[in-house]
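Only one chain comes next, encoded as structure tokens, the form predicted on its own.
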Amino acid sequence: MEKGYLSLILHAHLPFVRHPEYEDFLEEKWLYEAITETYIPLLKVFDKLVEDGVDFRITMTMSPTLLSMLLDPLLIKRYVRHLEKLIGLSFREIKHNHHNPPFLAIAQMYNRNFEEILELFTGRYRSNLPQAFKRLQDLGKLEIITCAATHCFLPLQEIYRPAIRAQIKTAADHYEKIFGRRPRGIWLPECGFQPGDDRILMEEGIKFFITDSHGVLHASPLPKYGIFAPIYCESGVAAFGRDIESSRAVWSAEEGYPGHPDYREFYRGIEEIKYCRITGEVPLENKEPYVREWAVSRAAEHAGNFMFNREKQIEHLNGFLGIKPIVISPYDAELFGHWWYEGPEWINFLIRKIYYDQKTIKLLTPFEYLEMNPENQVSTPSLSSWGFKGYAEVWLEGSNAWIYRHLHKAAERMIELAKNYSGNTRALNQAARELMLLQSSDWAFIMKTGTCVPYAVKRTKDHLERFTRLYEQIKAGTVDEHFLSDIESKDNIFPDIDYRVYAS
């Protein structure tokens, strides 16, 4: 009989990037790389576990923006073209490295991988990855949870609560259309929680959310079991707190597994073909060739180490707390495969070792834990996020503070439109789309981190300008149909959106 539970939670999210006005667009590669290196490799692992009769549980966010891109015919077509280019590149690399055996073996590995990914995507998965993940959910192995509609950092939108409700309701409706039922859980963007937002979750039928550890540890009243059992908000929605110890072992490049010298180096290569292993603290030009066998062996070793540490952690907690604790281990899904190339293999080894090699831990989803333990302490989590320093600094500081007066004014204007105007439904719905895309936390995050800043600034200004033009035209009763059609074709997210969600 198990002594406690481990809940692995993978947060799969990308901002909505779709540019039909260009034949090729650099930032669309964020999606293509994630499909090739993360989403399909994870599906391969999960499908093989099912085929082998290995019971497992994984919780996975699929954000509405990501789902929308994965189902978009234009992006699907462009992804296939991207894969075909990678296959061609790998053939050229094989030819180029004909007299360099270590690099030749690596180029051949990528060639096999790209060809298999193309066959899986167009064949087994029929170019529809959400349905492939849905199958795993229907089998009871995967719990897919939602996110705010465009990954809006909700605590900084608190001044206009109808805008928060619009983000949550639109996401839940979108989820239901794709997966056939309401979502039972939600990943609040950046784990950003503001007391009171749980009531909106409750209204949409959501049963639980994930917060950072200090959000639960600073709850009022203090939680008896810390982060190792959920707490119920007064609304009845449960909050699960992140376990720092297990999280750091995986996501930290300095302290965790991904920084080991045997793993693939992310920063040296051509496109998705990377030739070197991390090697150690040496310049990029001095990195040594990647040896796949070493890396896979190391992933198995690290999976065993992680399981051993969780066994000891849960044994200690069981004896100390007198309950079967749940350890919540959330990560960005794109860590596994894209940033940490061997990450999917690590997950595969970990699940198999838990299933075959021990009896202390059982994999569980948060919802299953609530079903097994319906009575939990009532307490209010504190304002928190999983960003640097734990609150809102990442999304509100010198590089990005300028955006918020515009976001707040646009939200105020959208509420005004929803309450007072009803004539041009197309224009009103498109105004809601532009506001939601403007509210994406990704733009502020990019401004803070300093990567692709011009693109993030341009996206912010573009959506603000489009929203403002629509607002003025709707109020004047003279909507420019050519302009409306143009931005409808570009920003085509949420075809079933209802602008009246802002009126409540």
Given for the second form:
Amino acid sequence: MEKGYLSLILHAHLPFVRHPEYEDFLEEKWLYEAITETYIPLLKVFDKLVEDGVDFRITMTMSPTLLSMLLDPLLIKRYVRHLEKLIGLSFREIKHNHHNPPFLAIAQMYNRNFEEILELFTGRYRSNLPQAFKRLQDLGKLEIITCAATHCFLPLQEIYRPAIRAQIKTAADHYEKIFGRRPRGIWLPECGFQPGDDRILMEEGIKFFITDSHGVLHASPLPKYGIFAPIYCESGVAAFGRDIESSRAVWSAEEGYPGHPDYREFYRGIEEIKYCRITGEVPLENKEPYVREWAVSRAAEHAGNFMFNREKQIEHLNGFLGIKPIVISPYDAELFGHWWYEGPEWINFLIRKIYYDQKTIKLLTPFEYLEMNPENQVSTPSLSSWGFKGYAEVWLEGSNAWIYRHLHKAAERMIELAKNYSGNTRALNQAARELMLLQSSDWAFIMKTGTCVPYAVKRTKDHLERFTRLYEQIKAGTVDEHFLSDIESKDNIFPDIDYRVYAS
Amino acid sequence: MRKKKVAPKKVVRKKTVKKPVRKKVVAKKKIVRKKRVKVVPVISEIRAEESKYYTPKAEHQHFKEKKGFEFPSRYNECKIVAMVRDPYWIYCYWEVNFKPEGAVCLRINNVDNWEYFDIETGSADNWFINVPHSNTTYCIDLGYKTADGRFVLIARSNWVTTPLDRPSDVIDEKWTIPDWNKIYELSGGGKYGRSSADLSSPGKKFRR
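Can you switch from the form predicted on its own and show the form predicted in complex with the partner chain instead?
Every chain and every other molecule in the complex is listed next, the one we just looked at coming first.
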């Protein structure tokens, strides 16, 4: 009999990036790379586990923006084009490295890999990855949870609660249309929780969410089991707190597994073809060639280590707490494969080891835990996020604080429109789309990290401009049809959006 | 399936003593929005969570920007909005659509006891305010000071509550805790906010 539970949670999200007005757009590659390196490799791992009869449970967010892009015909077409180009590149790389055996082997590995991905994408998955994930959910192996519609960091929108409701309701409706039922859980963007938001979740039928550790540890009254059991908010929605110990093992740049010298180096390479292993603390040009066998056996070893540590942790907690604890281990899904190339292998080994090699821990979803343990303490989690320093600072600091004046004004105006105007439903719905795209927390995050700031500023500006023009036109009663059609074709997210959600 | 909820029966409050609100301005930081955005993608500083937004060639703007729309510098209103950054910092931005007859000033009110302190803000239109208490509700009055020192209100902000920066003092009798310190430690307590970016000190427990 197991002594406790491990809940692996993968948060898959990318902001909505789609530029039909350009033939090629650099930031659209975020999606293509994540499909090739993360989403399809994860699907491959999960499908093979099912095929081999290995039981497992994984909880996975698929953010509404990501789902929308994965289902978009233009982006699907462009992805296939991108992959075909990559295959062409890999052939050229094979030729180029003909007399360089270690590099030749690596180029061949990528070539085989890309060919397989293309075949899977267009063949088995029929260019519809959400359906492939849905199948795993329907088999009971995967619990797909939702996210705020455009990954809006909710605590910073607190003054306009209808805007928060719109983010949640639009997401839940979108989820239902794709997966055939309401979402049971939600990944609050960046784990950003503000007491009271749980009521909105409850109204949409959502049963649980994840907070960072201190969201639960600083809950009031004091939570009896710390982060090792969920707490119920007053609304009845459960909050699960993130486990620090297991997070660190994977996330940490210094001591985490992904920094091991045998694993593939993220930076040096051409497109998705990267030849080196991390090697150690050496300059990029001195990195050594990647050796696939070493990396895979290292991933197996690290999976064993992770499992061993969780067994010890759970055994100890079980003895001390007198309950079967649940350890919540959430990660960005894109960490596995995109950043940590061997990450999907690590998950594969971990699941198999847990299934075959031990009896102390069992993989479980938060929802299953609640079904088995419906009695939990009532306590209010504190305002928190999983960002640097634990609160809102990442999204509210010198580089990005200036955006909120505009974001709030747009939300205020959207509420005004929804309450006072009807008639031009198309324009009103498009205004709601523009507002939501404006609210993506990704833009503020990018402004802070400084990786591609002009793009984040452009997106903030574009959506504010489009929203403001629509607002003025709707109020004046003269909507420019040409303009409306143009932005409808560009920002085509959430075809079934209903602006009236802002009037509630 | 219906959940059985267990409501807290009796709430024991341990400490209620509060320190008086400091009247002086503790710290301040002003942001000026830069017109031209600097891009500094130092490769070695990009971390796991940022890697999904990483495109090697995106360091420079690669798209055309049409001219025309600029972020409005004002919306022609008198308004102040407050937002919580963390247990001890509140951010606010404001706008005044007339010329006040004195220096613009923020009055930070603790709405639990209506103690307050003032900050003179010069020509700024936003401010990070260091507040003395976590788990406390504040609202901020935007106003100006007349020559004889009176505070004239222009607008009042929304109320915001800073979060608790430590475990709660409230204990639920039905869920009494034999050894909270141990549970806190096992839960990684005191190390909150350790995201991927700053997991610096390795935990020794459970490590091989």
